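This document starts with one chain, in the form predicted alone, laid out as structure tokens.
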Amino acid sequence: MRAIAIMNNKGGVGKTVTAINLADILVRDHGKRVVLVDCDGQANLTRFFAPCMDADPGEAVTTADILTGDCEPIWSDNLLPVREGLALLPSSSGLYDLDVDAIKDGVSAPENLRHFAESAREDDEADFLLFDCPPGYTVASVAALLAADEVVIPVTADAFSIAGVMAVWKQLRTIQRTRPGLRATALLTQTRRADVVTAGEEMLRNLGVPVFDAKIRRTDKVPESTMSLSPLAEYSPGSAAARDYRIWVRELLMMGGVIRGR
């Protein structure tokens, strides 16, 4: 099983869109078993795959419950099925409460998310565990970094976004002292034919950050797909971004030595 955190300290770079389409393509095209973990209190990933939770969260277990230990001991019992091969650990505003408690009382349990990932790995019931992280170092995002094997850093070609990449990169260097195998790669999103995009990629590489060869082109089909609550492969399979995400997922799989099958 591969555990991947999707993170950048800068918002608006396509983290959640990347998590949505990575999960969908892994299941749709490659027959993988995927678990999505929403680590963001905004819960956009949860609203996309489980819009019913907005109206009535019911008894659903959330990422906050995992972090506090207020959940079932069997990891898979806490998941919300989305469709065949895809399940979700939803988010809630409870993650904001955890951040406040951590600041006020110094109370947090980021290791609980790592234990959740370790249990999934031991049971061999998932091929990918994907953490959709918020910008900044919240209790949940730090927990995701500690639980992940690798980090994908979506980035747009602007100075603020690249600064966000470098902030994550610096934090990962600290985590690598105890997790030497943890690796990170930047993914350029919302690209277009422009000198600034070329310059941004060159800047990242000069700063020592590995960058995927694949790039995700900018298209209105991306925000449209979020409005329709449909992954790009379903909403607009021929769009530039849909094609680019498929190419990128193949590159990601090749980095792990796997193209098809389990």
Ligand SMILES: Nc1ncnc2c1ncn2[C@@H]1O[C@H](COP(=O)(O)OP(=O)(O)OP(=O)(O)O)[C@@H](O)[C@H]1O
The other form holds:
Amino acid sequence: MRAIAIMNNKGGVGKTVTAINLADILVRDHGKRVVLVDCDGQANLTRFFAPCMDADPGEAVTTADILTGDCEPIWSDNLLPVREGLALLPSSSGLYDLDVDAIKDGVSAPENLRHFAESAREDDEADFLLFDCPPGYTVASVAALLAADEVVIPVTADAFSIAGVMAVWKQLRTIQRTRPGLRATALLTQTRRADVVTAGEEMLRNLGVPVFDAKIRRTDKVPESTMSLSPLAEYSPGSAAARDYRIWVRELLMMGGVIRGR
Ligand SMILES: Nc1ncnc2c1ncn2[C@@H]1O[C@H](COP(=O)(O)OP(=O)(O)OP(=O)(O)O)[C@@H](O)[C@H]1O
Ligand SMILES: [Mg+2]
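Moving from the form predicted alone to the form predicted in complex with the named molecule:
Every component of the complex follows; first up is the chain already shown.
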């Protein structure tokens, strides 16, 4: 099993769109078993795959429950089935409560998410565990980084987004002291034919950040697909971004569990 955190400190760079389409393509094209973990209190991923839950998770176990330990003892009993091969651990406003409690009382248990990932690995019931992180450091995003063996950092070609990559990169260095196997790679998203994209990629490489060869082009089909709650391969399979995500997923799979890193 590969546990991948999709993270950038910067908001709006395409983390959730990447999580959605990575999960969908892994299941649809490659027959993989995927578990998505929504680590973001904004719950965009949850709204996409389980719109009925919206802000109210009802009886469902959420990521916040896993973090507090208020969940079923068997990891897979906590999941919400989405479709064959795809399950979700949904988000809730409980993630915001956790952050407030962590600040107020200084208590948090990020290792609970790592235990969840370890149980999934031991049971061999999932091929991929994907964490959709919020922008910035929260209890859940730190927990995801600690639970993951790989980090994908979506980035747009602009200085603010690249600064977000560098912030994550710096934190990963600290985590790598205890977990040297943790690898991270940047994925350029929302690209277009422009010198600034080439310059952004060059800047990342010069800063020592590995970058995927595949890039995801900007197209209106992406926001349209989120409005229709359909992944790109279903909503607009011929669109540039749908094709790019498929090419990127093949690159990710070819890395065979080891994403390049330094
Ligand atoms: N390739 C693309 N082409 C066009 N628009 C895109 C593309 N990728 C993402 N977007 C749009 O950019 C916006 C941000 O995307 P997304 O929500 O995935 O970012 P995010 O990093 O998860 O944001 P947040 O940090 O708030 O969680 C959305 O409106 C989405 O539709
Ligand atoms: Mg998001």
